[in-house]
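What follows is a single chain, given as structure tokens, in the form predicted on its own.
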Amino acid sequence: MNVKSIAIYLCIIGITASPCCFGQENNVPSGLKDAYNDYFKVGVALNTHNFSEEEQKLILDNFNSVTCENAMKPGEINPREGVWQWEGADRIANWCRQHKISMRGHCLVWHNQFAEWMMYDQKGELVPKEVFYQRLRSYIHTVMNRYKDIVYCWDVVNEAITDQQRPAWGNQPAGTPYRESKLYELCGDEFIAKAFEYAREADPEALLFYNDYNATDKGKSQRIYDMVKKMKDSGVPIDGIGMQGHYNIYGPSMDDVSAAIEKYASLVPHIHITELDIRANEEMGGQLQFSRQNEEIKPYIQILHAYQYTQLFKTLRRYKDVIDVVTFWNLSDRDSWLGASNYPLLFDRELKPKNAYHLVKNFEPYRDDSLPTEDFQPSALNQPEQEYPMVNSEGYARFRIDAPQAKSVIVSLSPEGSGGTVLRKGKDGYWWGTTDGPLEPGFHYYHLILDGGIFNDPGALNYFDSHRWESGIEIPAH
């Protein structure tokens, strides 16, 4: 392992946080909002405890859009008929007014944390839907008028589509594509249309969004698309789709992210990534029975975490014409609904930036669309008759690994900063990957990391480094 690789590895595991570890220069953007000024707004979800001096500085340096994590939800604002609790939402909104940061309104209708009194009479029975609609309209007008000076868009309806639609079976038709909540029981899908109609009445200038999780899942994305198309075809004023980004280090694939964005962009002019976090396990979406890891996050997990974030933002930058804002769901790991030990955000529980933060912020735009020249040849230091690893004339290296039971494969070689090249499993069963950029000409030691275990590349010759036998690859000089 050369000196640069050692420095990167030490930086990944937190032994040093020197800016030089990340290839920073004096002219790098001061925060995320500046780095993405030509792309989209960068937002953050806040709660009323996020206003220490240190946290305020992080917010002001990095974000130009704010969402209330919970304080604007119906159950928080209007828990009982005639009872209005504005304190939390007002505190966040007034801070945003003071600092001239615009807000996303979240959310007006959600089956969870809802003002359920709207649906029931004094006997606890469901009211006629006409009574519910009167109450809902009054609620939406009251809330939107209070914040229309600072809120530029609203998640009008949240999570109304089912995760799994029951398929048709025998003589039984397929189940409903909608979540079978009390709202749906009372109104069918009409409550969605009514909520958007009332929101447009209350604020004709605000952008109105349908918001949901697992929006990259092929089945659910189609159900979301079908619902929004049906509504829009009937005149319902839906301006955009919010794609909650509750992802993990293994998924979704960037192909699925791209496919979902393109599907929705064919229907609406505005897409927001609304609730972004990437957890260090295999769970995704709105699951409430999520695991909470008790062990320290291992270095290879940190590499996967940084890789998933960098690949996601690289993908999102390609869709800057339709994506208006990307919102992180909480400021740091200490506040995350997933728990700090799931390592979900760009700032850790001590409010320190992770390597993922620097890689997301200090991207090089020219690399987003650059592809290596396809003149790859087997490395000169391969085992006899082995085709991989390969190198090309520009100094890129390409790898193919057969590890059918692995959940992750990382090659310890990469351009400075990322800590390794993460491979992805192809349809042929092999793990494939190419370095994100050219490597320095000359000889390089390297190894494979399979689910945290360290192995040599069976395709390459082995050489004794200062501490162990390592695989070797030669990057040719020009």
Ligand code: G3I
Given for the second form:
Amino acid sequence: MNVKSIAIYLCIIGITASPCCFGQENNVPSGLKDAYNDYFKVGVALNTHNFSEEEQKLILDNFNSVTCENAMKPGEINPREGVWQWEGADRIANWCRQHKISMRGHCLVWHNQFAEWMMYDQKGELVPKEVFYQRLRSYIHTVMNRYKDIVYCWDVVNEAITDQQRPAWGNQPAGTPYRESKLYELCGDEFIAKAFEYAREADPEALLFYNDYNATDKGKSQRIYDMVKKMKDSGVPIDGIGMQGHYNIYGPSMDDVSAAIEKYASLVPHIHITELDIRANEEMGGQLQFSRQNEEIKPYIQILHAYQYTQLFKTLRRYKDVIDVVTFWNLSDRDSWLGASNYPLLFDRELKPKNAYHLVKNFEPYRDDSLPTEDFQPSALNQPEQEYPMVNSEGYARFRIDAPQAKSVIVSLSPEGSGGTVLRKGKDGYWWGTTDGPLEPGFHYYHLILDGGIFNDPGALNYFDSHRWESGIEIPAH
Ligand code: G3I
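For comparison with the form predicted on its own, produce the structure of the form predicted in complex with the named molecule.
Shown next: the complete complex, the earlier chain at its head.
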């Protein structure tokens, strides 16, 4: 990408950074929690080191729910029999009590960071499951009673469902839908039922959640649904499903997010997005922390990042009746488990709000329900015989691009200054997208950004705009 095109991006992004682009200056909501007051709580995961004065101000301005990133996990609180480490969880819980911010409890049972000692005897052998259940019940009662005044819900069981169910093989039925863990080895899926039973005993007021990642994946969402339904049908008290929300700039699609929410909402009354972050690539887990330590985030990645966040929140606002809270997994890129170089949150590593923050906060509610009138016609400035780009009577523009090898396609035009309109690859292999609102009437220069490279739209005529040939589109006056 040449210097000029970066200048194009920076001025696009620069134009969009100031909140004055979104609604009138005087009605810009002060923080995320205020902007979403009519939709759902906005939460944040805290640890004992993202807690400076500056960070506390950001938290108080923007969030009205808190989760301990690690401090309330069994392995942190009760690492060995009789050893209790309350200080981390108490510090965050007491701060929340002081500021009257309620908390999500995370978590009571997880194969990772678990209080493994509960499953073993002195000789290191697995104990009978009845012994494990006694220990687990005592643990759950102890922890839930300590925080029941401030914790309104718990991730009772975390990540018990497998990512890829083993296919049926020969006369063997399809493999178990459960993650192969020591918990499953010792108890089968009974530990799930027992954990919820003990949690309901300990705090009848708390909402009890099953929490997992990749919860929008078609196969895994069915396995989660089937497990929760089986448990509920046998009387297990599950109030809600937590969709963790560890997403990336290329996916999941909003269709998959919507389909999963609707599937779960048919089963439970409460859905929480529990661990939201949107990473700058598709790598999984901890490898991100090491593989991209200081790589600068390219401007086109920032546009993809902002677009995925704005489209996700537009989708989540539609389900405000079943979504109680959306929690970001950490406050800023500085302390994200993904490493700052993966640019996952709305505050950067210097704690500054990104363009995505302003777009997520200063949304226009009327836009959420507005759909373009389907009277699209080819733009007057298309190459001969070219159907796309198209424009409609209200000034929306629709694009279709043939770029089978591309990982991302952005059109540099967008109504609210998000830096561009991100296209999504359709089942037909073309990249499709429509601007999120009407463009100003008249002529517009534009170009395509394919994986960071600048290209003209083959469907449109080209015009020289003082320093490079750009594509042109004519938006009809109303
Ligand atoms: O506390 C020890 C510290 O004493 C030691 O010096 C240090 C040395 O590495 O490790 C510290 O423990 C770390 C712990 O976080 C607390 O900081 C572990 O190494 C580290 O692996 C652990 O990572 C956490 C991870 O869960 C564990 O799997 C991440 O911070 C946390 O963001 C992440 O959160 C999970 C959710 O709970 C469940 N959903 C997935 C999500 C991401 O994995």
